[in-house]
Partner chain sequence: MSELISSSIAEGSGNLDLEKIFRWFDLTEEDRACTVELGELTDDVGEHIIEAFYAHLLNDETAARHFRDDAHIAQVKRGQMRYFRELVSADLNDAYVADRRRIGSIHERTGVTPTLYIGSYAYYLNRLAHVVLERMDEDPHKAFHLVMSLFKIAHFDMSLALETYVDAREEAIQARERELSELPTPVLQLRPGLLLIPVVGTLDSHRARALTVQLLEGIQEHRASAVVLDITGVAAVDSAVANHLIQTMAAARLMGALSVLTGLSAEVAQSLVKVGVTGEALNTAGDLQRGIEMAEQLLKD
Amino acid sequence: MAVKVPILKQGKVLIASIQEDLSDSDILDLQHRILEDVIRCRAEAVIIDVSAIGILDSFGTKTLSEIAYSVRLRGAKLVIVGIQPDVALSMVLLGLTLPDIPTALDLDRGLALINGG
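Next step in my check: the chain by itself in the form predicted together with its partner chain, please.
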């Protein structure tokens, strides 16, 4: 299966930039690979960039929050960047406010957040 979301390594940071709307299996695949790579690359932080996603269904939202919490259990920090207004609102309506997960407006700010904190 072709890899839909490449995971880039930049220093101690892994960057997964989602470029298109993902199917359920794509999201699960991404989750699996991120959790593997965190240990394999000895990453300190992971940034998931969702700025290209216009619609995120409940499954996608739920999995995204699962990725976030499980990355933390694997000992790294996770930042979600680029959540679009519509996506943010639908996540909140689903009750997924991700209270402990740092978020940032875009990749720049996300990197700044990791390097600063």
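Next block, the form predicted on its own, ref. the form predicted together with its partner chain:
Chain alone follows, minus partners and molecules.
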């Protein structure tokens, strides 16, 4: 299976930039890889950039929540960045939420949020 989402390491931060809509198996693969990389890289934070995603369904939302809680249990922070306006509106209309998961407009603001700014 080809890696669909690269996970880059920037200091103690892992950045996963989703560049296309993902299948359920792709998002589960991303979940597994992020959780392994948090430990392997001793990451203190993870940023998931979803700015290229046009649709975020209930399974994707649930899996992002699971990733966030699992990362937190492993001692790192997680921020989701780049939720597009149409995606945000669709999520609200469908009742999909990301409770207690910090979000930011873009990568720069996500990094600032992680660094306490």
